[in-house]
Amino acid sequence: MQPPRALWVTFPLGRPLGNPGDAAFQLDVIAAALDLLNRSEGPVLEDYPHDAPPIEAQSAVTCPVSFAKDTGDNGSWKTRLGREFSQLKPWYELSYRRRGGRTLVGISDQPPEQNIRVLAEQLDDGVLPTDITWLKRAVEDIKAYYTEAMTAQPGDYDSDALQAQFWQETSFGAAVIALYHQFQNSNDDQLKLIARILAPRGAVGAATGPEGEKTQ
């Protein structure tokens, strides 16, 4: 879009100013961005520091799936990912009957298992993705699918639980955190401006490493 001011948030998806209700978060994110239209050259793109605070979970996430720790020693990348990908594939297939057949599943031009497979290559290879567009539906469009196959089960979901259960216990969401690793340690800053769409600031500082320590 190269609009002259943007600054970028780590909100969820349909929360531009964060959590609903809390007036003096939303002022601050306001101020701040009102505060871009100082800058004398453009363009700009700058960095919101906070992460909206974290909202009390009213019921606890219940995934019909067991996601297996990392202990280092699964395999390839493309071992791990296969197989947590085919126990959400009956998930998923009840989730989309449950919704009548709506799905978030689909923008990319492929499927969720030929982009996944794809992923799982090019880490194992060692290779950054050099599409771009296809990568950032790619991933979009997998999250989506262990989203909806994490909610098979009856009952209200908190979103923030259901991603932090995403991003701290599944192997793909540890496989797009090495993604975003691998563009933010690019000497190009092109590069590393692509790591923003790949995974929100307090997914990376939350994600663990093999041995339960905190990734940086």
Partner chain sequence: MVRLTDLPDYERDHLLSKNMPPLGPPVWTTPAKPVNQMRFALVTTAGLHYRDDPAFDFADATFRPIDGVEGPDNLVMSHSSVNFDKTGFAEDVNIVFPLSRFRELVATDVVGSLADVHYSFMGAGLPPGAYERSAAQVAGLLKQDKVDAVFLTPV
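Next up, the form predicted together with the partner chain. The previous block was the form predicted alone.
There are no partners or other molecules in what follows, just the one chain.
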């Protein structure tokens, strides 16, 4: 790309300024970037010398909800997802209050409780969703609802552990992976591409439930 001035950082994708809540570290990254304005010639590509401070091991994911590992044999999708969503509801509401009303839920035109019910019914009926825009936004909204509920308590959360918990332990993670396989197994190349915007391939490969085993 060759931008005139670029500061390369080692932080995970989606976190170009480092860790949430660490204003001092964020300001240091910004100061290093602003310092590039003092260079007399370029283009400049400079390495930021620090990694983001590590998450304390003792404060890594303690989820407020004990997910029964989804084995696929404990009822219909409607029952499994409905039960799980109800369990998370008070934690999502606590998260909403703690974050002063801030939430990433709201990309979809419909509320997540409605979207998860429709998705569950389609999975139970073996119907592949046809409104892909609705599907993508519904999945993103429900995923945001889950992860905000799972991080309702103040503290630092290990991003990888949180993602692993979402994809490998929740029924909704299993449902999205089931949808991934339905699109992936389609004969239509366009539909195969839809799978890639639903779940990361790493999560699909790591899933050990009945839906994940289909990847073997």
